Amino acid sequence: MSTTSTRQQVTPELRKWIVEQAQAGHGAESVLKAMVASGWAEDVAVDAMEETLRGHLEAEAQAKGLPPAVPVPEPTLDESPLYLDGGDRKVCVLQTVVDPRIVVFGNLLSDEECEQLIQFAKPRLARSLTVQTKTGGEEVNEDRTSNGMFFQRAENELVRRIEQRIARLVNWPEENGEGLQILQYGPGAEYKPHYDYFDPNEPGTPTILRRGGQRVGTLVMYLGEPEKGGGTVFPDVHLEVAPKRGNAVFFSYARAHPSTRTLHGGAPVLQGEKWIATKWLRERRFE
């Protein structure tokens, strides 16, 4: 850090001014330019803006009764990379959305890995269940008409390799991930729009959270392509991600509330068969 940056202190008056500029509709670039013109070092100005506005937004959210925001998994996208290093594989960044945070990855899995996951899963498929937040257990839900199974975390070499790749891509510990779930959707099968976090107002949620805290991120990987339909839809932002084999869609949610705009679902398969692998990420180590 420069000598100037070390000497400069961010005062309450500056924070108040930054919030006032944001409320008046001034963009970040113009506010930064004004601060630098007033003698603030650019790195100090950027840090002050980010910290102040983040704190202001969080205070406003909690004043409205929203639960506190928590840290979430986050791919390193600061410099708009075309590719990310998955450790053992170069993964494409095909599309990003800031709010909600959504990232579409290309080439996350090889064709061989997709086929191996399907073949390992087939003998263990059963009607998919959903978490029952009223009790902390599981139940058949008419909104989810797929067949599925779970791998234990690091159950075999293939699963371990993929979990390591995911952890590296989204900067989140492997042990914070639930077991990899494989799902099969035949013609007409779907998963109606829903949220992946656990509703804090339901009586069974405290029991669920003991195993690793809230879910804070989801990665849906496409293993087998239907001929028609079957996309992952985000109704709040009018986005649909095509289920292309080897690709994936990631999204995170910093608070257990609809304000995250992470409502999503699996559109009905119109023709053919869709296979996906889902990885849910928790706040803490998942037991």
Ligand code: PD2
The other form holds:
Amino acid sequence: MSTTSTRQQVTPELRKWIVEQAQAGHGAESVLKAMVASGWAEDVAVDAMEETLRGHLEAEAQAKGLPPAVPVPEPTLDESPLYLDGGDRKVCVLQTVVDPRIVVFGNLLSDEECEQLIQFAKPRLARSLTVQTKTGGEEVNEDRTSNGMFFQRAENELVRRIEQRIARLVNWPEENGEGLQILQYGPGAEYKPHYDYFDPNEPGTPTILRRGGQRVGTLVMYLGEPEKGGGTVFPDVHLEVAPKRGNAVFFSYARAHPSTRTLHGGAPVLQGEKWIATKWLRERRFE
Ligand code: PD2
Ligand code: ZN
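Alongside the form predicted on its own that was just displayed, please also present the structure of the form predicted together with pyridine-2,4-dicarboxylic acid.
What follows is the whole complex; the chain from before opens it.
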């Protein structure tokens, strides 16, 4: 007899009961215990709870007018590994936050890779533009006082290698990535707190989304260290990530909404120069 035919069936009554328990404030452990005590197999009970509560929260979110949640890139962090396999490089997991999902990586790039990216970018730097959400075009933005440039995806061997590493690290197709952006911040330069997803209420957003859907994840890689300042800040969770060369911060957002608490910014550089490479990840292939 196959396991599927003997697996206990999760009924609508059971789903209703699970939601009621959660609403009454009972914790996952005690609900699970009660289910097992009344004869449910533990694996069936865990799956039923996860699926039911996820579905319930999603229905509630959509009823409140939030955009639907979509799949997001996610490093493989079950069992809290200290290292992840980047294919050609062993990457450290330095810090993780579950909600919002934020992961700080160490040793993502070598010093040589950081230096090479900076040298390739230097002759092509211009005052940073941001996407103009009113029209879908680009504009100089006073909130972003850095200089920047974009590489094409897989523009050269170095960029391709780094893109492959990132794709493997966060389990997301290379083709869904925008081209790497390099930014240079001098003393006083900053990037004021913002969300990286495109605001669904702005008239230019449908045009932007035609190139691969929403942004669902960001990886900011630190290429050059300032002496002071220049951290990446997440005001909603009071987190500041130090801009250490070779390290990176990853975060994801399943819906284009502030409820993701992914507000973030580049704090002003106080001394020295900060260089970063940003990889934004889209829902689908970025054209
Ligand atoms: O430079 C940063 O730390 C930073 C902060 C916020 C970069 C970005 N956003 C970005 O490139 O989106
Ligand atoms: Zn950003």
